[in-house]
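One chain comes next, on its own, written out as structure tokens in the form predicted alone.
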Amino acid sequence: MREGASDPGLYDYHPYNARPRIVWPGGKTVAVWVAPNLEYYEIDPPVHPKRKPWGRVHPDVVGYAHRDHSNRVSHWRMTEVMSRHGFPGSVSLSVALCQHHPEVVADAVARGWEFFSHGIYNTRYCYDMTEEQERAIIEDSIATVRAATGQTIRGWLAPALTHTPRTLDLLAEYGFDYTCDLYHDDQVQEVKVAKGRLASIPYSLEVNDHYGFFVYNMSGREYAETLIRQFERLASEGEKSGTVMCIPLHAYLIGQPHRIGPFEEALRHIASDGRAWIARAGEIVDAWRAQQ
């Protein structure tokens, strides 16, 4: 990206209205996939000068015991309702919860999830990262999650949403597939790098539940049925030209006992439908390549 540029220059522009067709395994119209969010927050990380990891002094007891209820508790109860409705994860990981919490990567490989990185901790920003930083993250991701899960991460979402300006360089270069840090479209998309390929997967922000519950203040019924409209539509507009949805998911939030039956509900229509494709982020872009 240019400094001072108008325009990031990271993909072309594809007016909605005028795309050649897209069409998913079995005549579905709308690819279906959850990234949960594995993730873990150190209680007094090191400060960065651009960005406070917590709105309390450090160390915040608080915020880290609430996001330690998703390793503790709530993981398993969102797990458990995926799985129950035929919905594999594609999990946005902390890489350091391989030695934090082993026992939540463990059932999330049982589970036969895809995992992708989602940096070391989400409490490390990338803001002014030498490229000899950034990529000893890269690198740390691929080795920590294949030791772990004997996978290799095909994906990317940037920790706290945080990257530099040669970010999706250097992931095309370390022969990822695809990055989940582009929000700008309903279909998966080609982005701009300097060698080889990087496609972009639709992510969500607007059905993200740290959005819904932190951001719009929903209850836990406003946000499944804030699901199923965004389903019901993007269904309808796959006709023309296969659509994708992105449910992201943090376990200490919608795995809450007040919240995980509306959610389940949703998931129930969503499975029960009949026009979801219902896969994995690995999947989709792989559809989509074919088709290119």
Given for the second form:
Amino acid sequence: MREGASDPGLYDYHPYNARPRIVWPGGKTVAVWVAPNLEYYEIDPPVHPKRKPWGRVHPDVVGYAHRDHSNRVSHWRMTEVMSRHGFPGSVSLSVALCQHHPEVVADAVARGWEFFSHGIYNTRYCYDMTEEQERAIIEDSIATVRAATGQTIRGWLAPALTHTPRTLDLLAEYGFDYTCDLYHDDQVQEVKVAKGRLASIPYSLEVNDHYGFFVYNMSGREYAETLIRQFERLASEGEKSGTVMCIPLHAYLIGQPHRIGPFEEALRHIASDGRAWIARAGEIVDAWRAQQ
Amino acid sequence: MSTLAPSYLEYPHRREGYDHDLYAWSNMHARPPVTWPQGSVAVWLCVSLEWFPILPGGPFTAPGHMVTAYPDYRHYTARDYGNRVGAWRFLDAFEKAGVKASFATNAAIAERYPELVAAVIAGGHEIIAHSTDMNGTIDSTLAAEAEAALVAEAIERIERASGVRPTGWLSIARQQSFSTPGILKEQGLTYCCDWVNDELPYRFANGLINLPLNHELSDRQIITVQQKSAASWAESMRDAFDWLAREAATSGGARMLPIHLTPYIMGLPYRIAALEELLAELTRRPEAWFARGDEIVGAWKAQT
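Any chance you could show the form predicted together with the partner chain after that form predicted alone?
Entire complex below, previous chain first.
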């Protein structure tokens, strides 16, 4: 990005009504990917000068325990529902989860899911990192995921969505193929980086379950209906040029007992519609890249 | 631009298991299945009986506390409405449905409103200790000795006023310090309800039991925070019950549905029917075992 400029220079403007036609495999009109955040939040992390990790004095019992629900209960509830309807996950991973709860990571590996990095912990923020520090967390991410899963990560979602002006350039330099950090589009787009290339895959932050339940205050059923409306629209518009719908999730939210049933109905709807190319993030980026 | 200390990239607790030693990790779905005396889903009604001093205090301000400049008649009285009216509607609803509940009770409630607490006990309901009053909050800024004294005082005042010594503890806003599990154990309590990380009881390293009182399913979260209607709250409770009953049937392991109620929220005239209808519906379900917190803990303890 252009550091200090009012336009950060992340991408070029491409009007939605004048795009080259993107075609998805099998003539599907919308690529649908599910992005579960498999996270670890520390109970007593160091405090970053620009962001407090917890709302209350440590231990923030509800904040910590709510997120711990993922790794004790709701991860398996969420994954079973996804597998039942044929949705693989592309995991936004706090890579330290490989150390803390390898059983959770192993479950996602066994289901054939893809991993990308969501930082070391979701309680360590990137603002103000030196280049050396930022390289250290990128290299840690690559090595940790490779050791735990055998996969070489291709994507990035910054921990707690915290960045520096050089993050995207570094990702391209390290050979990453995609970032989930930019929310400017419903199609894959090229990111302007200093060297090499990097794609922005839509992460659909507005239908992230956290937004659904804690920004827009939806019930489980309202959130499921929102996903269906999002899908219907993108599937219809994708006839002109293939669109992307992401379903970004946190097991501790979507896997609560009052929400998981309606969510399963939304997945059932999308899977049975016939217009969805249900895929992993890397496959979507590859199919787009091949058409550039 | 400021820079971060090198220690910001050090991770002293990056290891297998948790970054603390309070309790061990386990996957609920992989544990040996537990069963209940009847049914497969324990429905735990837990009511908070709260007295908010008009002068707020404590390490942090409790949710629901005073809002305006002193004297905040509006919030003082609107909260006390729950103790004067709403809680009595709950007691009638529970009697009509034939169910027993837990009442997480401030010591000040037991002292100030003995008629209410006597009716709770006479109805066969459980008293859970819920600190002294709504200024009796706990976090790690409170010295361990002061916290131990607060817990001891709350239990003693409840016992003196009600004749009942609670075996369970609910912290205000479920917030604890790093010392709380140790203090609760030392005070002779059997269980607390603060950690929402599970859907069945489990043990802390020191033997104290946690009976998770899901905050996401509380009337405070759904109605006051998320601003949903009572009908939407009831729909979420039904969806939760249906899912848990199915999960129990397919896994063979019993489940639990905690329903956390607040008299000044769900006890309002235009909302109470949603609770009454939900109770009528769930008591007809063969999968439901309506139980007090101590009964659920007792049944679980006998099997684990």
